[in-house]
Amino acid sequence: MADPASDPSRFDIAVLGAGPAGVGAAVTAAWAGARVLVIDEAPQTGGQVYRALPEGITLAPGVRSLEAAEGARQRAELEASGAQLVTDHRVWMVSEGFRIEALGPQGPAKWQADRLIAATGTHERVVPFPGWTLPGVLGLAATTILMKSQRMAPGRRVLVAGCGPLLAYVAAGLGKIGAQVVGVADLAGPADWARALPRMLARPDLMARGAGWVAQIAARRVPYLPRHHVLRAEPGADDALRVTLARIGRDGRPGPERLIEADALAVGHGLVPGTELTRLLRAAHDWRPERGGWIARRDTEFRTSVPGLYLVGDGGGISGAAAAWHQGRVAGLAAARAAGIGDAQILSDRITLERRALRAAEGFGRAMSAIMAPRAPLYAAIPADTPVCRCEDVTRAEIEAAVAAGATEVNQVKHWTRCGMGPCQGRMCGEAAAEIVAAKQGASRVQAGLWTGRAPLRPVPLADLAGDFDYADIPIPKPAPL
């Protein structure tokens, strides 16, 4: 075990991310007797699903969502666990031996851990279309953050489009805070949802919650457009958007078009597991489109191919918040047992109980993941002059030109075009770029590759890392004698 008296910066187990997976891991590891550190870049724990309202913003009397209640319960459990929590710190580097470097309000911070549990979550997938960089166009996940953290809508009249359970959640939530939802354009159709139904039945509570969102949308008479996709968005009058939709046929090709005007467009095509950390530490990854894309290889106790590195939550494959909580609890117990902390038999028995609860939760989450699986025809329809990399303004045509010139995988395309070199480090453009490379070559996504993980994991100001250090402080050795 780590000895806090000899080194207060050293821990038995460090957990990166304080969403449900990270909190679940920290709570059980601390219960087992481990010295645990939890780090998150948000001001409070909860992740995206259980995001807490900031200070000064309160709900109306009597209004308390299930997400808010569960988030409060998890925060209380973490506080009582004895795990050390560090918020408002952005982890930018994790090196061999799990040396963790972060930047917080007081400057750089460093810790060392014997074992590391990554609970780094996901980022949003948006298939590029003409106009996706316009003001007023934002992701479904970004819209949920705006609603949860500020109780605000992106506009008075909002069009919601894309795929997955966030469609219903966002449309229902916007209605609650006073916005008019002018339409819900769903890439999936009734047959897609019917195929997901058997696995969804494993969690009737989550099904009931989703049915409640749908009922709220129907009560407000919001137009529902199944199998519809955004073709383009254009500036309209008075800062509005003119959004062109098309019904997608079974062959993936767009059919008749429909024009809808709105103040804002909330659009998203699913979630992508965040693999920056596991790629940086060179864990083995597999291409699993039904789980969100590239995911690090894990065993039943969520150990990766890197000794001592565990991966839990949607960052290891989309399974949902309920499954993330139980995955974290299994990994926390397993990591403590591997460190020789606590009674091994008691920990094993608790792992068995957590796995039973996990199986039911995973079935529902994976059904939702299948609904959000990437659709190749949508990428094939991206016009040549459409920016794919927003940060560096790299178009589809430029990516294809690089492939035609000899680039065989995404890292070569990155070197030749700067696609993926901006502040987001490929989180927004990576999926689209890889699909374009694979299609241009007539190859698979596996052959198209994935970005090589590099520091910084998140952009941080170099001046903040350097502090008061000046060029004149660099020691210059004396010349060697001749």
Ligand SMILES: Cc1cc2nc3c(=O)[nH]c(=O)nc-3n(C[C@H](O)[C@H](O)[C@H](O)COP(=O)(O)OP(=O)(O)OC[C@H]3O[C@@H](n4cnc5c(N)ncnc54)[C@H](O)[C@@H]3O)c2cc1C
Contents of the next structure:
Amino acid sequence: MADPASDPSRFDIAVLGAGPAGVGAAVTAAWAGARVLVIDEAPQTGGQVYRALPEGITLAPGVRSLEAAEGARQRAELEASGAQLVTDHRVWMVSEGFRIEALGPQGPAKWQADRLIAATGTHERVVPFPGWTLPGVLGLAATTILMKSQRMAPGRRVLVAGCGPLLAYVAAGLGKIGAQVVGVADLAGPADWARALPRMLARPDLMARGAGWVAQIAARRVPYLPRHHVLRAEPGADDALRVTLARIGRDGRPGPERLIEADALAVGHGLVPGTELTRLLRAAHDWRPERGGWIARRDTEFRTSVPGLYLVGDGGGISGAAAAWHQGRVAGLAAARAAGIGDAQILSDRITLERRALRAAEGFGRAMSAIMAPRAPLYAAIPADTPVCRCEDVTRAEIEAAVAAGATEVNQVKHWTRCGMGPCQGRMCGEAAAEIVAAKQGASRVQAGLWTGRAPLRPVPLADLAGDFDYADIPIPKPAPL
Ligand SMILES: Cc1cc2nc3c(=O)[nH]c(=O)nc-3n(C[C@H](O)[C@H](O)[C@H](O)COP(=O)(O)OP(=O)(O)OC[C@H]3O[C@@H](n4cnc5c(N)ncnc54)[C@H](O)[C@@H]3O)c2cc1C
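Can you switch from the form predicted alone and show the form predicted together with this ligand instead?
The next block holds the full complex; its first chain is the one shown before.
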């Protein structure tokens, strides 16, 4: 039998995701002396926030980016740590004993680890509205990918709408790369921002960055529309969009409407923790809307209810990049200590230090998360014929019909309607569908249920799932002679 210590596919600790949380975990676990593997589907580390520019694309001379600098610093720290990095590999399956299966440019790859640190981040929440599937309408967070990886704007005139810190970040960034921002429609109002302020003060550096974006938007005289929501988008002349917005009243209902024309609409209603992996591994989850939605239950060192499985970063509740980094570092140290690697006392002392830095960063992140919490009236306003699941083209009316026919929770609705069964596996529609199921039943989100995690975590071609399998190899016994 192969010695596990010399088996190149076996590791003490595997880290899934190389954003700030994953890199933080990998560097501390490797520092403690563990054999660490880090896997990411992106071509370079950095995750969403520290996404690296692709080869051949550079920042314009004189342009400084704090994110690019922090990303480069984290990349260098990871390289020096001795952790093994595998990029361009999308993990589609993790099974018992942390057997990890991925698909890369050269085909399938497999590894096994004694402990797994999940650092898989978030996805975007977009509350469906008529026209949300039109060309030119894209997510707010998705717009950051376009801006960061290609230095491109989605159109010449862009309307930016939704909630949370990405609103100001995207509006300021689009202005910098030459787009005209025709308006910033914020779901939150001054009172919401005032409530968030005390916790934001815990990180004056991050506050100053946000204030800088707001100042840039104001300097360009971009109209700011507080407490406004997109009601619908329709095709206009010359490939433009006609976007109807309404001011949200105190009761959460739309008030007077206004029309804005734009080439593109960047719209996002917050971030949702990515729970595909923790659901697949059947970890216990809790409904925490103020942290983004369903999140896996964790202790103070980020252990989940599944032995050996840790969860760090925004996938465990929206806390932002700064908190993700420190959470990762705590979990990396804790996982190494649990594996009996390194000096337990030294590791515990370092965990205490990291936890101090984490507290300040988390305060800021949680204030942002509260601003992005799901808003029930927006879901209530989705018209009956609007597609909710855009992969399988399932409307609100079809989801409600399934509930009326007896479906009591989201998994039954999925089986009956195919809502959430498409390539995105419910990442885009899951939140809206669950809100609709809960509202139709007059039940809570907890009663509406949690989507059961299923492989594949990411779409994979059937040929890669089958591997070397050949039907002719199935040992079918010959029929017995009569
Ligand atoms: C589209 C998007 C854009 C964002 N842009 C910004 C921004 O510009 N500024 C900002 O402050 N915050 C941004 N955020 C929020 C931001 O994600 C977090 O605050 C921060 O990056 C969290 O770090 P993390 O390490 O927890 O997750 P992430 O940075 O999201 O890292 C998670 C990593 O896991 C990898 N991964 C996940 N699943 C798999 C899998 N199955 N196989 C292989 N790899 C996998 C992903 O490729 C990713 O690199 C964005 C969020 C989203 C969804």
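Take the two forms, find the largest set of C-alpha atoms that superpose within 1.5 Å, and that set is the rigid core. Numbering follows the first chain given and starts at 1. Worth saying up front: this structure is predicted, and the values here are computed from it rather than measured.
With the core superposed, Pro459 shows a C-alpha displacement below 2 Å between the two forms. Look at Phe469: with the core superposed, its C-alpha moves 4.8 Å between the two forms.
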